[in-house]
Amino acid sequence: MSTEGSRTTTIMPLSSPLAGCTRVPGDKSISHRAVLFSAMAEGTSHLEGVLDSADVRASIEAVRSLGATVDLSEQPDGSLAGSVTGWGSHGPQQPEGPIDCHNSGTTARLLMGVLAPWPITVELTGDRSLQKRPMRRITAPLMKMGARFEPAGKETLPITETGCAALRAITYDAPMASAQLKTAVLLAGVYAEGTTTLNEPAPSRNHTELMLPEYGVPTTASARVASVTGPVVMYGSDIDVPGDASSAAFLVCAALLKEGSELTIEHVSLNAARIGFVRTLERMGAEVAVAYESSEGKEPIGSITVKSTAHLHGCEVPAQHIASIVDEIPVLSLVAAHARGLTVFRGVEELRVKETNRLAAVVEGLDRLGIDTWVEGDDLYIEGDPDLEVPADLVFDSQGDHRLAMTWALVGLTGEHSVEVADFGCVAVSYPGFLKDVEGLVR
């Protein structure tokens, strides 16, 4: 199915559809904060399910070089799980050095949040990738709290943070739906004395939301308002962490394009802030249906099953919806290159600011496949076609993005011709085994 090369890696057809059962990887947004939180409460936590990637290991890193003891192992289905024993109370350790966040801007961004309380001095660094990712959107809401930031106004890392022992608690209007920033100023506030508020023009993601309270942190949240009153202890808590949903896109994806596939996936967070891809490509006229079975905390479990479907069209995504599609983009726009008439997206301009352009990325790629791709404003459009016929002798570059790369396999993967992807190591940072899941999947 596929073969490595020097600089790019082979992606085969499949050579036959694609069925049965399958589970992905732990959810990675869900393994960041059963890591971070449970470093920052008192006692032990228990986890099983973590997600063993790249970006993942930088927040077991991070944690550990602040005073944090993990004791996370691989399991036999390639998941980590073990224990964390957290700081609690007496705060993080001074590190001895720069810790480096690598390629995650989660870790980065949440452990912000973490270190806001505390008066030590840290800083924080990452790849040539990550120190071009914007962070003035967390800074500015945890320096209206009283940690500082050097050097002042610096817009990207490496920055060096100097937590406020007195930290304030505010209400803060965020300019753009981010979970990262709405978790990091309420990890703040979970240690700051007062209700710390943060509003939402969309909803984000809310697993921060749902898991505080797993930990003794009471929260308050709606649709676009979330909120925590400290200060708070937080104690150790038990977590199993479910499938990740943005991870079930690409399998999700890459059957409904393969022609005669049926496939389930078990065990995956359905989270309502997570399967908006779902709920796009239904409007696309697919195949694909949700089933709740069971909760962990107050996350929903359950299966996504998906049949190929020959005849999908275009829809249009309206901006408040991105937030929770943000990371299927590249997929879902994949997908409408397949689709009969015109797919919009709008209110994308977080595309830009990613792991790489993948708003460019995504007019470039699909460019290749003969689609019509343009971009007005901050809206994306493109023209499917649904009797699209790939060339031969593609050759694609993620730009050192796992979502991306795992985009341009499924041109491969679910068509007539090979192509070729630059860098396709990249999907270690969220899904590994990517390639052999799918193969153990063929039929």
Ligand code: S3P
Second form
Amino acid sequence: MSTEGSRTTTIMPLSSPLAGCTRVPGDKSISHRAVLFSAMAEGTSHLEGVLDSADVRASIEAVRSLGATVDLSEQPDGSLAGSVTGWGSHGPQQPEGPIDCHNSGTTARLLMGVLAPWPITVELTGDRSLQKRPMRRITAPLMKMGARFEPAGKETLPITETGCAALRAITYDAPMASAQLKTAVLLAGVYAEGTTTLNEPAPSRNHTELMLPEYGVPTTASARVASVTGPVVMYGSDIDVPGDASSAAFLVCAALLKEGSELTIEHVSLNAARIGFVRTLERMGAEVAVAYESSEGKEPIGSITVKSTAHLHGCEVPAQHIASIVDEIPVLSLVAAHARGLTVFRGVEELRVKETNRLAAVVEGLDRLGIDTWVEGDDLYIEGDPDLEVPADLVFDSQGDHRLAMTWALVGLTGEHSVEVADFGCVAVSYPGFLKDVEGLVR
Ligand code: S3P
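Hand over the structure of the form predicted in complex with the named molecule; the form predicted on its own is what we had up.
What follows is the entire complex, opening with the chain shown before.
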């Protein structure tokens, strides 16, 4: 189904529809949190279903360099499982050199909160993409709590942090809905004296609020407010990471676009803050449904079933819902390109500061398909075409962005012609086995 040239990967059309029942690798957001929270905790945590990807490995290496003992090994299903023994009340050790967060914004931003209460000095850095991403949104509230950053007020990595043993609790009005910002502040708040509260303009994913109590930290959370009261000692926990809804979204959209497909993805996180893409697809007329099974540490888990749907139509997604689809907008935009009429995603400015400028990349990619796509202010407009005939010989540049690589791969997989995707290997950031999993579902 794919061949790799020196710089591009050829993605061939699927020979048959996708069918059957499958699982996707562990949730990336929950995996990062399981590794980081276990490293912060007193005692040993037991983790299962942890995503084995470049991003999560960045978090694992980071906490190792800070003194946590990580004994996670590869399992037959491709996940990581085992134990993590944290530094607990001793605090992290001074690492020997800078911590390289590679491509992982979650590692860098959450670590800033993890390090805030400890009197060590740590330089955080990352790859070229991560060194362009905004960090002031995290350092600003942490500075109010007492952490110090060098150079002070610098927007991008590398940045050196020195923690503060006597952190102040704060109430902070976040300028954007960002779970990374919320989590960094709450993690620092675990050690601050008093109640730290984070108000958000719209609800972002709430894995931190759901998982901290598993480590002995009570949280209070409602739609746009989360708080912790510190100081609290964190204790090790047992976490079974469910499948990643954001990875599932690529299989769901592939099945939707490939005629005759019918697919079920089981044991996946059905957290409402993560399955906004299912709600958006429903509104576009897609035959997609979720079934709840259980909740692991209060994370709702279940299955998503989808059938290829011929008559999709455009829809408007208000800004309040963008945080729940923030990682899925590129692939939803591709679905919108195949739908009748206009789709509008309101208030998508955060897309400009992801692993790449995903807003510009979506406009450019859909333009290659011959789809009229434009941005007005912070809104993305896509004039879909249900009779879209994808041109032959398309070459897409993933720009090293995993979610763009998988989005453009779907053009080749579900269409009539193969496509070339440059730097397709970056899918290793979140879903290393993506193509193999798709191949395994061809019936
Ligand atoms: C994440 C939050 C989101 C998301 C990212 C993972 C997390 O980022 O895009 O892939 O694990 O908290 P923002 O918090 O910047 O929106």
